[in-house]
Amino acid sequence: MTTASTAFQHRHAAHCESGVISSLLSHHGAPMTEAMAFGLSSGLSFAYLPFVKLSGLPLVAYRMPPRAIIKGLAKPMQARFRFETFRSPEAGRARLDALLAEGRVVGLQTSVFWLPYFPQDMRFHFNAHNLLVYGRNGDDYLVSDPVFEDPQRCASADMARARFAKGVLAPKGLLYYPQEIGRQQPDAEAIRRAIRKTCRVMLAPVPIAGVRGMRMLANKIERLPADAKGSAFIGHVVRMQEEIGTGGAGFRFIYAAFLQEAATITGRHDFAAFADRLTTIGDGWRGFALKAARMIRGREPLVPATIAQLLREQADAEEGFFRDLKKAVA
């Protein structure tokens, strides 16, 4: 037996959460690009959290925490989202099946490791991967995973394991869907408020956040030994940047695309110039990752101080960028 939302259209995206929510809003009559969803929710950030461990290494985040992008769209889109978690896989499965039977498209938080359609070399224990389920075919769920070009299928047992994985950011069967969307497109003031919030986050007087977090991480990297331990730490930073989520460069490119859209909606053509400037900063993050990768793969001598200096240069560039952007929207 097959049940599916026939009107739903899968869309490929750069990042899971912004891709999921832009698809979900578009499906419900509020057309939105991934870039607008990311920027309007003030999703861009940086955080170095040495007290939160992933496989014994500190969490390095290049975006706001999980669910922040979804929740961040509630006010500007006058929307209400329903979030539900469950104590058991059986309860989570029953609720998901009931919503699908109603014809709903449902968002899920999952663990990448247990999703069988991911290639083996791309699976790792990351519990904040978002996807959409838009129907069932027998024992398989019909999945719209935005990081894949085409829709996927996932057996119910595998989906249960992915939804109820243990560890950091355990999803607890989380599912979500919109209950109300009061606005079809954002207005200029909502865009300006979102930009001001991102500037506050990136310039926050907190040592672990924004550009200060980058400098704190640079200081840690500079003190690393030039051995296997140092290589593992730097490799982890690059993996957090390039594999878990869209990464330092990718998120900057998405935000630059948001600023280009914002220029059109608000009539503020200077936002387009800021978009070009941020794209250049994104290229710098790519250079940072490439240099680090060459060192940890043994193609160049491992010199932690060099990696630290590149990270400080990124911090300086972003501090200047966000100070200027803050002035522009003051």
The other form holds:
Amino acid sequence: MTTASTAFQHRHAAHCESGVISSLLSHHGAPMTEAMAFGLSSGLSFAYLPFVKLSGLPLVAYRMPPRAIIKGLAKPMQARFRFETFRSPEAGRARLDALLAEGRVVGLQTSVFWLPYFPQDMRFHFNAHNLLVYGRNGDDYLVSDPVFEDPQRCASADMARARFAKGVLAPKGLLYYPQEIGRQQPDAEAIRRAIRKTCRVMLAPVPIAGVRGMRMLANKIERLPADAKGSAFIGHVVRMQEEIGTGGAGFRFIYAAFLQEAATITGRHDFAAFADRLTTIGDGWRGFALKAARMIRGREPLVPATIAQLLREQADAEEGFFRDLKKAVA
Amino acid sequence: MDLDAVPQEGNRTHAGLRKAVYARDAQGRMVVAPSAGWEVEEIVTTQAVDAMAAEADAARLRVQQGTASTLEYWMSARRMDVALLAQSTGLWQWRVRRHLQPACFAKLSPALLERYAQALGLNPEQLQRLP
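What would the structure be for the form predicted in complex with the partner chain, rather than the form predicted alone?
After this comes the whole thing, all chains and molecules, with the earlier chain placed first.
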């Protein structure tokens, strides 16, 4: 049996969730770039969650939690998305097959570890990966994974395992698809609201989120011992930044792309200047990662305080940026 | 990041996969460009992968010395820890920890062996020996 949704266009994206949802909306007649999906849903963030452990190390997120991008698009696009989770892999598989038989393109949340088409060294137990399934060919699902340049295939048994992996952020077979999309393009007011929300999150008066979260993480790094344990912690922070979902610098660049697009749609040319400023901040994140990597590799001595200082500089730069941006959209 | 600064130095942990990144082109627009990989990513990923491989090697040695069960080896080889294996099997963590001891593991019922094998993507025979 071969079913494939007509004329589905795979797109290569920097981040899985914004890539999946922008492809899904574009497929349903509301053309959207990845950057617009990311910005319009206020996807940019920072959170340091010392109480959520991944393999014994704390969760450091440079964006909003999984599903926030999809849910955040519902209001500005006047869309309704249907989310379904399942108790058993059998039920999840049957429902996915039924939706595909209807010719739908379906979004899935999966673990990365059990997807056979991922390179071996990238397969970690990370459960909040997003991909699209747009058809079936025999026992293989036709997969549009935004992280990959080309469409992939995945056997149904492997897909079932990836969808029903357990642990932190367990997907429980989550699948989603749009039921209704009211708008074809976001309006200026929705964009302004989205930017305000991002400013609010980044400047939130809680210690673990936004620029204050960065400073809390900097304090933690400063106290690390200059040994293998400290090196593993710093490596983990950088890995969360660069490897898992394009990371801190990557997200700043995507948001800069969104601000440029927002400048065109709203006619606010000052947004373009903000985009340039944010690109510079993104370069600072890359510098932070580079410095940390050199210390991990032993090319220069491991000094946690230096890393902490770089992180504080990033926090200061972002605080200034978001304060000014907040004034601009007030 | 400007377009000509997009890292193309390659990353062996990506096995040829090119990632999409955003960079500024000559006109100052942010555009999507494929990146062959950045050394920084390779360093931190290799660090994590090596740590997990070392864990699996240590477990293998303990199994050979008779101080750990093959379950401990397979748990490490599948990049899991006790917490994740417990969640994946629906068992209490203290039970999983007990089953890491060879004596307890040897007495496991076929049903429990099947449960572990299932969670680790193995069959029960594979689970009871080293690869």
